[in-house]
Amino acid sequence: MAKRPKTIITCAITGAIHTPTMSDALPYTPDDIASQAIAAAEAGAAILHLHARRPTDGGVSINPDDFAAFLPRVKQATGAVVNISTGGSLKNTIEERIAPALRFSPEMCSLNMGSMNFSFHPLAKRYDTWMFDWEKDYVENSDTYIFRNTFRDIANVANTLAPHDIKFEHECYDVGHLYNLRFCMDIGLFKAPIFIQFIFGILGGIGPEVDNLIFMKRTADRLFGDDYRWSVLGAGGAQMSLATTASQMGGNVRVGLEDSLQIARGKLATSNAEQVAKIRRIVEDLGCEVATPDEAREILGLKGGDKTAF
């Protein structure tokens, strides 16, 4: 019987969807982002997916200076792979969104593989009062947002960041994004092996059903053969169940407060590390081993933490 591959755990620490009102655990100051990222790595996350926030009010930031306030601390305290978002903000150009990656040259970056309606406006109905003035409008008006990732945008990211030898986490919110990625590989933008993040449960993308996971996996198998590695992100209440299923299918997993504020249905998580510890326990109890950061680097073919610029 073939030995199961080790499972890479990614933890997405803060993201750009949830706001401070929604959970006291959501980090937005540099100190809190750094401390939660370090704790998540200690709990078993091999990859840390990082966004920045405005430290004064928790708003989304793509200012490289805000990243600079925590990236060196995370690198110094952990051996984890740092993955910087190129999504960051739904309201900025792709040139603005990749500025942190250009400055810091991380081992990995997320890269969305298609434009889409991306909305979380139903969350606005859950709260009567808000901690900061910007939050309600930001959430309520997300039904007007188009998350732009055109073929030209994708090519711009690939070509601009090519000298940095960054491995992309190709974020696919629907089956069409897999075909977009295949096209981009065919024209030489990305080389195998690639790393795909299947994303389920975002309003505007494919739903969080196991049938959809199987469908996405079969499609990727047909399009990419043995030339890819994959992971699963289940949004909201689908986080742990889809991650568990993915781990049993030979895939990797992503958790974190960016994707879900809960540790169990109806119960808020106290930290990112709590979510990492839970999925690690599940994965190991079901007979899989969790990859270390260096093992994740070998599996994904990363350049190494010594070749970053922070």
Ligand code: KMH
Second form
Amino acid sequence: MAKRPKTIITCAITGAIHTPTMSDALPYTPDDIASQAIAAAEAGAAILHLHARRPTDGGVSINPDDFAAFLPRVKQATGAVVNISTGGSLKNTIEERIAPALRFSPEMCSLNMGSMNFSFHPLAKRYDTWMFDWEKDYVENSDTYIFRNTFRDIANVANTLAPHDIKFEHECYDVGHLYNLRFCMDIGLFKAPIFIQFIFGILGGIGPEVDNLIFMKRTADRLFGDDYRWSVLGAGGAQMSLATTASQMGGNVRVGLEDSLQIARGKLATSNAEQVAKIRRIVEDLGCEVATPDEAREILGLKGGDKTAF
Ligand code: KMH
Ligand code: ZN
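Following the display of the form predicted alone, present the structure of the form predicted together with this ligand.
Below is the whole assembly, all chains and molecules, this chain first.
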């Protein structure tokens, strides 16, 4: 029987969806982002997907200086692959969104493969009081938000970052995004092997059912053949179950407080590392091995941690 591929665990440490009121565990100071990222790597995450936050009030930040406050510390303390978000927050242009990746030239960064509604406004109903002034409007108004990732935007990111040899985490929130990605490969924007993050359960994208995972995977097999590696991110309550299914199907997994604040249904996670440790335990109990950062580099064809600019 063919050897089962090792499972790459990505941990998305803080993101741009959840706010400090929602969980005391959500890191937003540079110290907390760095220490949670380091602990997640020690628990078994080979890739750290990172956003920055304003240190004063936890607001989403795409200011490269806010990344500079934790990136070198993460690099010095771990061998993990650093993946910088180009998602930004509700109102940023694509040029603003890629500024941190441009400055720090990481091994990986996210690249969102289509424009869509991207909403988390239903979360607002769960809270009567908020820790910081910005949070309520930010969450409530996400129902007005179009997450803009046009073909021109995607080409702009690919061309601007091309000299940096960054591998993209292609974020695909629905089946159409896979076709967008195929089109972009056909016009020469991306080199194989590409790395696709199948995303389930974001309001505005495909739902978190196993049927949909099979459908996305079958579609990607048809469109990309052997030219792709894949991972699964289930938002909210679907995080652990979809990650488990993905690893059993030979895929890779993403966990972290960006995607879910829970460790089990109805129970808040105490840290990113707790989620990493849980999925690692499940993956290993079910007979797979977890990839080290260097194994992840090999599987994804990354340029190496010594070629970043931080
Ligand atoms: N800001 C969100 C709408 C990514 O990291 O690339 C999505 C996001 C994804 O930030
Ligand atoms: Zn992200």
